[in-house]
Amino acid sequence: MSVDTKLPFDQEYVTNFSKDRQEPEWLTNLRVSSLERAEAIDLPKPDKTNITKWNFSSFDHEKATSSDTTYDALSEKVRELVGKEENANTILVQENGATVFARTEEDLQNQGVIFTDIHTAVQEHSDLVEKYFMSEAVTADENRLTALHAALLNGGTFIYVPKNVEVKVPLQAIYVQKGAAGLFNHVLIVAEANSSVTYIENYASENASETVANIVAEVYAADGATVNFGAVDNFSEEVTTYVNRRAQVMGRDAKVYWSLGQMNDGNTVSDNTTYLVGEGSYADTKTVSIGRGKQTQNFTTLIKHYGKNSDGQILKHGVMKDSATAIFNGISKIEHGATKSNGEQTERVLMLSEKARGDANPILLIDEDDVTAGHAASVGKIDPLQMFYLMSRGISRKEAERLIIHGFLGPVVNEIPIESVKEQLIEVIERKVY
């Protein structure tokens, strides 16, 4: 049954919003048709989590104005994420969807690499964006939230890496949500044959009030391409988050690596799906999360195998504190014809209080005989003997708990291939532990 979300937006608003941004006709039409769909289709239905009473409709939506500001004008929080100014050569910073700081190395531009905000991309590279935008990995008609995303898109990034180009420096994007502004952010990465790129994104809130973050990321990898996608999500408890990150690993021997730190303080539903289409294609997903307070979270990781000799790896560790609850779903789906494929997954949840709840669900769906697959899962509390041992050495209970959390998350954090994401995660973990 459809859930009523009374949005303060109509087709006239969406049309004018698109025209004010001087968007191409195809995007205006997509916005309008998607808003119409949103009225008729349901919210997503994450397993074992009822999101029908979550806030997905109370937020502001205005056309923020981009301006190229200085490094010193950025907030202290953003400067910490950017790092030293002299190292900020390939970076994009947005506030409520508007670009406020952007730098791209000239060498990348000379190689044909495109690294720009989504607003500029649809104006200057319209045909290229249209070819991929919400066409395969994520579509507007999947559910109410993907439809609203397409209708109210207001920020994001477009990355295009031509054939045989290796982007040797990480491309970084920082997205800041302020006040009650709803963030409808879209990231689109296209890696052509034998190219490689590392992309890192950070989401953060400043002075947030009740609002929504509706985030979609699409990755397309052609033959022999390699995409490293790192993210640290850190929205405040006032923000209800829907995040949908997907990859189409289309090419032979193409690879996509996900390194995700999902550290929001508000209710969150996350879909991370990878389609292994090409023969010999590979996906590796590593996720860590800490829940605290009264928040509810649902994390679903799906790797679907279509190509022969494809390989999918899932590793997820979560820590639940206070009265937080979380569902960790891992799904390895091997389709008929994906012979010689391999799917492995591990989900582990550590609960730190009597009221905390965690649920780890490993799922193997195998429609082909000649494959290998395996899974492991555990949900438990801190071992009292482990705590006793640490405290008997003069360590306080709080410090002992901190050490145990780092030890529990370490097998995931230490395996993350992007050093800056690893460092940021450790900092966020420190803040959330205390």
Given for the second form:
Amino acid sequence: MSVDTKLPFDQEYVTNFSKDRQEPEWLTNLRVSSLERAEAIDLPKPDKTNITKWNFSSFDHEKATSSDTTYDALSEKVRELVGKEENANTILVQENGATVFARTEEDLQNQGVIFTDIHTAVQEHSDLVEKYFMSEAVTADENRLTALHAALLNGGTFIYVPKNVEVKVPLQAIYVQKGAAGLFNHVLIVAEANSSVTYIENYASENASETVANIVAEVYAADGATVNFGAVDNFSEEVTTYVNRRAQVMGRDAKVYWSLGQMNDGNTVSDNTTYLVGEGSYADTKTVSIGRGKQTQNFTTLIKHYGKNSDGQILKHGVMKDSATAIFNGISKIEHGATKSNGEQTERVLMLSEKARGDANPILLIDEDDVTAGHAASVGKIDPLQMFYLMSRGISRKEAERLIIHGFLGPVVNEIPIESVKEQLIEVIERKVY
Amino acid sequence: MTAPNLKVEDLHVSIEEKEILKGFGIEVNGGEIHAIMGPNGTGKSTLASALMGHPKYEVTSGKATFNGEDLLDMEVDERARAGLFLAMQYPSEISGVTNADFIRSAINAKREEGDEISLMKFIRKMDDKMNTLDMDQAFQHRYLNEGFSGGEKKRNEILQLLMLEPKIAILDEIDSGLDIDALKVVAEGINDMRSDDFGCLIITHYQRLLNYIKPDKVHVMMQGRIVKSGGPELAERLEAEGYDWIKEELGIEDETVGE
Ligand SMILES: Nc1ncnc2c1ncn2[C@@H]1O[C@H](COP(=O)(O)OP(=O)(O)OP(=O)(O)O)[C@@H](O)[C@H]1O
Ligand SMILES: [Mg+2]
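For comparison with the form predicted on its own, would you give the structure of this protein in the form predicted in complex with the partner chain?
Entire complex below, previous chain first.
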């Protein structure tokens, strides 16, 4: 351990925090045991990025109280993410983990769909949450950050879609981090057999000072279920982020689609893992990232095949400017017995400045003969001949770069299956690149 | 409006320390069509690139003005906005950027903010020019030059010429790779542009193109400069006899830029 990792939180603090929130005993116990364990186990070790000196210990952890406010009381930035009030019918907005705005449709409730904040979920659906919460996709004892996550959990969402229910409207969540508040946000999505759901999340900062975001999302997809998971991460540079999004695709022919816009301005380590357990299960991961300033980021996408005939697709494009550094690891792992599986991946990095650093590492780990797999990767600078060509038509240097960057990210952005995520991404890209 | 004028005097250009243009001069006015011919490796493309401002080519001495203004002092995009156009021998491919988006950006780059070309007007013009060039509409939505055949790229260069309506255009081997029908179509497009407000410098190896686009002057380039100028009849003689007679006449042994 190279930095001071002593946290100002002890067993008593965590117990009281849990009690104040009237949590079930299993969660209080998990918090306490995880806090204890956090001291003993190591930080995660993302390949090729050293995070041991990153700030994971300096943050505030206070109780924010939930209050359902009006649309007009939301900040302008949040309202922009929410969209028009009349269209905001299935949405949850949280500030520092406390719900400030929530709408859901009666129709969904009648069908048995649960879409609520994690705090309410553990009270009202304790057994259901306990069954899945940090059970398989991500566990609390995995590394120090997942342990701290369990111990200090202070926000998030629970989504449960019963058998055969297709949720047509996207369920949206917006998580705003303010000041020095550390965010320990947990998203848990359970999709029962033959159900389908689209979930979209935004992370944003307001007036941030040095702090930590520790985010875990778990998706459980049963037979024939389809989960569409879209995210736009946009924390400011003061925020060190650990984000771990995983799917346990247990069901036969279950499908999980990830569309991740990784647009944080601070140091970020991202783990996006999908376990393809079910026969014929499918995972599709598309990520777009932009690095700027001095930030260091590590984006690891892993698809692990256990089921026969499983298919995993990874497509990652990143643009690095200023003196930003990013590592893009793509791992397709096919276990013995996962016959007829297919794993494909592409990682591309475009660097806009001399000092920017990008690294793409496609890795295929295959323990089964009867499979297909492929990978492609490239890291490069903007081609000066392309710039010359565009500028020779009167297009300014800035606009020419813009065209090339959009052209570079376009193949990912255009393929994103959720329209609103696509639009938000285009906007954030505009803001971050120019 | 005064007629366009491109004036190049005693231009010396190097690439990676090697001098390629060695005292090149020419003057092209609106209404004029000049042809530059010359064996491979004599500096024709270098001239075109240097005038457009290619970053790899260093102008070591000499002058170039565009409508009286110092061309060499301008950025590449400024040269284009001033009215210079280069149809390239080897156009770049740009993935993810559609031909239509690119051309519209280029048109708008020349216009004031708030005065962008309307989408309707743009589409109509694009349809019209693509018809002239006998191009399939699908090329609007394909990525810029990506996977275009050699001839398709050339046609696309001329499409840009017709859409952007420059004052002076340099066409570098626009005829190479074109089939006979395409050659006629492209020539027609260029002839449509002919007016007192448009001057053109055509770099070519073949007399054939000049049958369709009648040049006012023909120049022969060797060793990085013009060694002989004449009228259209010069191109005809080159087609028939090659370059040896000029080399003999001028006592040139190696016509390339050499060391
Ligand atoms: N980027 C470069 N690096 C090194 N040498 C170059 C470069 N560009 C041009 N040259 C050299 O400069 C000389 C002139 O080249 P240029 O392309 O101008 O000839 P050209 O007259 O257009 O020939 P062609 O008729 O074959 O198109 C050649 O010897 C060529 O090899
Ligand atoms: Mg040439």
